[in-house]
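For reference, the chain that follows is the form predicted on its own, supplied as structure tokens.
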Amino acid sequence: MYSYFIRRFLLMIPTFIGITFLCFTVTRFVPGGPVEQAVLRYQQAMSQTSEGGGGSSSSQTTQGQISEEMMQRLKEIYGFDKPFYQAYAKWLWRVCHLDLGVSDTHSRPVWDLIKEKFPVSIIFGLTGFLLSYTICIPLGVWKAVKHSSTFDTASSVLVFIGYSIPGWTAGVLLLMLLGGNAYFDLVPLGGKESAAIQPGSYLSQYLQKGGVAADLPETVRKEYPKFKDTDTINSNHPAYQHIPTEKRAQLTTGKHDDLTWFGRFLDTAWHMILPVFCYVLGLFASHTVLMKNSLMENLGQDYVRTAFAKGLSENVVIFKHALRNSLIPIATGLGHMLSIILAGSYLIEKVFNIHGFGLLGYESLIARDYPVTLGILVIGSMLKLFGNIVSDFLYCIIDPRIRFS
């Protein structure tokens, strides 16, 4: 078995090279890349300058042209001055040294951008993942036990309705229905926390004590030059102790950071309701049906009939013997838990304006920000490859009969 996993780890190397080489090659030949966009921005700027300053059409045409030297310089800046195989070898060498490059759009290291999005994607992805398995496994078991009953039929209708609706489509419909006050105003329209808490709102009762920056002494104000006179300072901020006691009061408005820890928890949970529901929707149907069919198949096996013939109770036969073998197909999803948690969903995060890993990937694709796109590809592909190995390892744990020899 050890030799099997060693071979699997070694096979990750050519697989990773194949995935990244194919995608890297596509970025070199697809139209509308960063060089073309830079040329377009230059031509638009020159066109606006010509319109503002007048001039003949021939001079405008001349101003909009790009010289060979400038074009060559742009290609060098964006890494398009070498053949694609040489550029790929140089990029792969940097990746091996944990250097994913610098974003063309944000002008920041790709690692820094990705690390900022990890906490958001972990919160939403892990919550959705745990909820899906917590709900789907018991529901699938109960549907298998109550096969062909009214409960099985009714739940199957709901399961297949959920399976037929993409998560991002359900998100759009639910936002129109439950948010924005078009019909109801029960959930926020997006984001992961409240940007402003209004007086009289439910969260306003969890605001901390605080004051305004205008009440700070001048010597303290110099230490915080970004403060405006109207900015609120809550009791957790170091500058709060410098506010005169008579100026301190219970805040009536504020931001997410001005809430107590319980208020921040409620605010985050309030923003997570719809996105997590949309995350779970797709996994809910497939995992429930998979669990039910797997358990029903095992309940028809000879060892189950033998267990019943020995006089074992139904609960012991189902939960001690049949359920363990039925969890083997479900274990395949557990191996990809990291990729599901971190990668998120491009469209769901776009619909709910969640600044996570998925939205970063979506925006980088639209903006042709290839360093970020390839950086996300590196992380996503590595997580997927490791997930496959973890799934095989979980097979061995769940069913000792499985041996990779």
Contents of the next structure:
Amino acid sequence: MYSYFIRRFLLMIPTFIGITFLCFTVTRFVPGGPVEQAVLRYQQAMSQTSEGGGGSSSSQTTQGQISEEMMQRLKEIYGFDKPFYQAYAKWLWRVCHLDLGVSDTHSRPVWDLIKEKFPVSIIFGLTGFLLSYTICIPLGVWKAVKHSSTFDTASSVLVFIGYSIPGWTAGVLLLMLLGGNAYFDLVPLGGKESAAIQPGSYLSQYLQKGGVAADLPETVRKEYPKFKDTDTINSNHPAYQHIPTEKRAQLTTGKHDDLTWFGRFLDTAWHMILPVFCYVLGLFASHTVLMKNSLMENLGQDYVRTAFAKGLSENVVIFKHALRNSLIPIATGLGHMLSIILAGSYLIEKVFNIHGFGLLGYESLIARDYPVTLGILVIGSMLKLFGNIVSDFLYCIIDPRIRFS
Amino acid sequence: MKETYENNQKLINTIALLVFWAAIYAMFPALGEKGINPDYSTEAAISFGLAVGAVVYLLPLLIAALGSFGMFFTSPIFKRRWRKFQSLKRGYYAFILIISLFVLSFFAEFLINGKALFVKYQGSIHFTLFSFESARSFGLKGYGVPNYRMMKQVYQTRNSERAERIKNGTATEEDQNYKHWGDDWVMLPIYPYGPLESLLDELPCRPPHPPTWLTGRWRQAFFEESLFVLPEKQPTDEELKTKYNRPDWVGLDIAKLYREMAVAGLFELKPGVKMPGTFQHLLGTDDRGRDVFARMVYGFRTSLSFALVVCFFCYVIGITIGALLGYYGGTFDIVMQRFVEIWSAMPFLYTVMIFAAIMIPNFWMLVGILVMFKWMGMTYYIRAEFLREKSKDYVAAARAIGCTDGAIIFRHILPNALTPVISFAPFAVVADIGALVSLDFLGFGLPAPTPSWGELLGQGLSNLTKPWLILSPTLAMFCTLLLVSFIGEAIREAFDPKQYSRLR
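I would like to compare: after the form predicted on its own, may I see the structure of the form predicted together with the partner chain?
Let's see the whole complex now, leading with the same chain.
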């Protein structure tokens, strides 16, 4: 048993190396990489300055040519100066030390970027995932119990619809219907929180007390050089206490941060409705059918027949005997939770413009920001590999009949 | 394998010859004129080697595999299951509908196209659908592809002018010729708009244009572009109440009032601006002024062909590897299974996104990328089936009479192991269509002008005020996937019946 899991952990190493090596190689051998892009940017910048300078510069710079030396330097910066296997070894060595490199476009460590974006995706995805479980398990059970009844047929329609319309597509459709552009104005157009709350909106009544930066005393003002005159300061901010009492008032406009905790909660919930619905829709059909089929299979087993023969009531047989066994395939799915969430996030975060893990990956691909791309691949594949092991482990814990050897 | 070759020797040799000549012709385009071009020699050698390899190794395999599918499809058990499938009306009709739509979509060029089917010019009839014809050769100006819709109108006016001249007795020499040539005409397809041509020159207003049967939206667009002739002076309140019978318009400010009046159709369009016909563009146009309906139809063909091709190649690889794993077992099985496990631990969508983003693929490259990360699914099922079938008596009997491994695998076991292949196929197609639409939506799918649903959805997301850009692809995808999953459900019920024995 333990040797099985140890073997699984050891197998993770070649798997990880295989995945990253494949993608690393692809990023190295295809034209249009960061070095070419940097050259292009440089040439554009050069041609612009030469136009502005009236062509006074030397002929070499007007053509925006790059010297051999500079090319070498560029390649060094982006790590393209070595053959790809050496570069890969170096990259892998750094990854082993939890250093994913520095992003080309954000100029920040990739690890920081991922740490910043990850919680956003997890909040949205996890809510959807858990909500789908709480909907699908009772629905599946009810469908199995009432097999081939009117309820079963009617809910099958829902399942078919859920199967035929991918979650993110429904997201686009609902955003058009409810987002206030074409028909109804019920939900925000995307993002994870309101950037600006207008005086009339229903959220404005949850704004905190605050003041305007212009009212701060000069001495305090210098400590916060980023403030413009019109910026609002809410009561959570350390500078708030320096505002004279008579200037403090209920805010009428503001951002997400200017809301009270209840207001912030409402605002987040309001922004989460559609994305979470999309996550649920994406998982709805498969989870419901899985639950139903698994319970149906168990209800046909001999031990259920025995339980009925003993004279147990239907409720006890179904909910105490059969249901517990049929939850096994659903429960082991919990192991894949994170990788399922991340797989959904690439599309849903793009649709709703939520700046999370998936959108970071998408944007890094568009910008050819390979350190970020590879960093996200590392995190994604690690989560998937761990997910596989966790679900096997859950299998062992829940179902004592299963022994891996 | 040897006996398969012997059985089909004639066929194989014929095909070998064909492949050989195809390779020769592909590699030496100038063969007839200049002899063998030395630049091609390496490629030619490689392609020749590949062709020979394909003939010697792959063809017998392919024929044997086809044979096993033939056996599977002609077996009485399959016929019984097929009858069961036919009795499940919903799935069966969905099957017929989608197959006929798919077949029909291959003739889409004849029905929905910007090019004319036939053109009669100066007495001779040209078939113009698949050929490039310069506008000049049809008596128009320019060297490019003619706009056939415009050509039709030009011909009509010319014909009537000519008739006029003949009637008045001022006919030229050319007009005399037309007496025995007959009139010029252009035969357009039923829906004369192609998926790739921009209609910006022909339609007023900015794209995306609304569907032409939504007159209200068109009037709104005309008003926004100020293409209406506005009245000299603002109508008085009295006029609004009595003449237009709209008391609710009283008191609106002038811009709003004019907008309302324009949408209600009370204004004349400026001279030269024409309202398009009611059924001219059934689903409007997209943000580059291309007809959405045409793009949807061609997108259907692309999506379904893509899904079927991906599914086919996944199955070819999956079945081959699964069969070998299950049949031979041993070290090969263990090593290969680990490999499959490693391969399937890739985060599918993101890896495909990386590959597609970096390589900028065409149709076949995208198929290749998807197959590369998707073939593993089928191996598990086929391997399990082979493990089960291998220990049965008929396999032992086949071995006893001296069948080769190839014969046992293809002729004996494979026909018995194809049930999961058939029953999973529709669901694989659903997944593949979904994957293509997702990739197109993200911009990592088929290259730019290819008509595709995902690309249209992406346009819709950036034009949320234009519902037809979102509703058309969503509904098309919904209907297609729904039909395919109906088929899948029925096939599963017919092929893989789980009879749940219930007590109550």
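All values reported here derive from a predicted model rather than from experimental measurement. The term rigid core refers to the most C-alpha atoms you can superpose between the two forms while keeping them within 1.5 Å. Residue numbers count along the first chain shown, from 1.
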Residue shift check between these two forms, rigid core fit, residue 39 Cα at least 2 Å: yes
